[in-house]
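The chain below stands alone and is given in structure tokens; this is the form predicted on its own.
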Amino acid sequence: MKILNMIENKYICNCKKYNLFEKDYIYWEDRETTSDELDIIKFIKNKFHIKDKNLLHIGIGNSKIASIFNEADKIVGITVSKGEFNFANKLNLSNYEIFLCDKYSENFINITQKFKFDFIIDTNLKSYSCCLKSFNYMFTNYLKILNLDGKIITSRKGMNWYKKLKPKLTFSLKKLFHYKLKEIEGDKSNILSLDEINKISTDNNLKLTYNERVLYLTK
């Protein structure tokens, strides 16, 4: 498995951001898979064939998606957490390539443009956006690397989630002093309404499909 570590992320906006790559921050690598992600996993298993497809997972967490869909031809994972990055590396999955990168950064398209994806899984499409400019830039990049008939899949719960990640030095009996990424209150404008996603769909000539748990856009 080829691993590339991208530390110096650059951005198109001037929003104040925490440096998520300064330390070896842990985040979700040793935690249970979220209900949002489990909804997406169940939906994909029931709806689509993954064999021989290329899959991009944004925010890899405990890498459950890479483990479950290991019949895919290629799985690329993006994370801002060195803990998640290291955990994914140790899984030693032959078709799994991981990058330490922020999806809102300019580095993202530099990394992913060599691939074309049939599925982009992003549980929190807009939840952690610093501004609308960065969100639109991210989404445009998604479309650039999405195959014709490819799907961008997200969670309905995730559409209503708005948080920021703050680096923190913390202490526990198990890990003693360590660095982690803590979720703090974010911007309510990052709630992604059905009206907004419908406009995004129309503006980009995408087909919008959803149920009560999962939503996806088809190119």
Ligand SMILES: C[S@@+](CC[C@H](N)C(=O)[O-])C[C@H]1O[C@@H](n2cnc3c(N)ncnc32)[C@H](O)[C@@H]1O
Given for the second form:
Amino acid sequence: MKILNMIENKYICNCKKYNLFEKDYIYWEDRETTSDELDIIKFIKNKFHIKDKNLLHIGIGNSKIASIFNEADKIVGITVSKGEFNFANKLNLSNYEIFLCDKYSENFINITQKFKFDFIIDTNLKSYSCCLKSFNYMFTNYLKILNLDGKIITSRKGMNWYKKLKPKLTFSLKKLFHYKLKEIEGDKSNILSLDEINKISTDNNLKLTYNERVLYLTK
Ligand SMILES: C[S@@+](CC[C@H](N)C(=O)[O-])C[C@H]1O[C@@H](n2cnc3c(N)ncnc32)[C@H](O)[C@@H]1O
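Can you return the structure of this protein in the form predicted in complex with the named molecule rather than the form predicted on its own?
Every component of the complex follows; first up is the chain already shown.
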């Protein structure tokens, strides 16, 4: 039996937040991989070798990344949805470890600091931030767990996406009453512009590389 990889979340900011962990909220486990993430997958396949590398996948959705890059040494997946977490665990992939955790929370670094990653794949780096302070905190944590020459990879479309998640009790004929994470209108300041990512890259001595679909920062 799998142990539930979940710790209560703590934050460095005082922003009001929904408790995404109090119920078994479903979200993206049954949905198609976004075209944003497909862009990243295609890019990685063409450009990098994943064999024997350590990958951190933030926002696992339907766990496509873990299913595809099975030659990786280790894939750690992070999600805020218990539905996604359960779905991922059922795949029973030996190199895949999944955590129910908010990437903007203090627990993120507690969970991930025992690993070092060659790739951090986060399709929606800033999309779900509660504030700039927490976004910067998350980014600093990413750098702490990234190997030298490691890469943080994101999607140009994902950089422009800015929905919020709200927990909801809902009804469908197939699932009857169930809990889900519903996307609601978010904050436009969570659009991650090229200017902003340029500044982040300069401030942190990272090499910025991008095309019209995918962007990555090298340590
Ligand atoms: C729109 S879904 C996309 C799923 C998948 N990345 C894809 O592109 O197909 C957004 C993903 O981000 C995750 N997510 C949202 N907010 C998060 C947060 N604060 N910390 C970690 N994961 C988060 C959700 O659990 C979900 O897996």
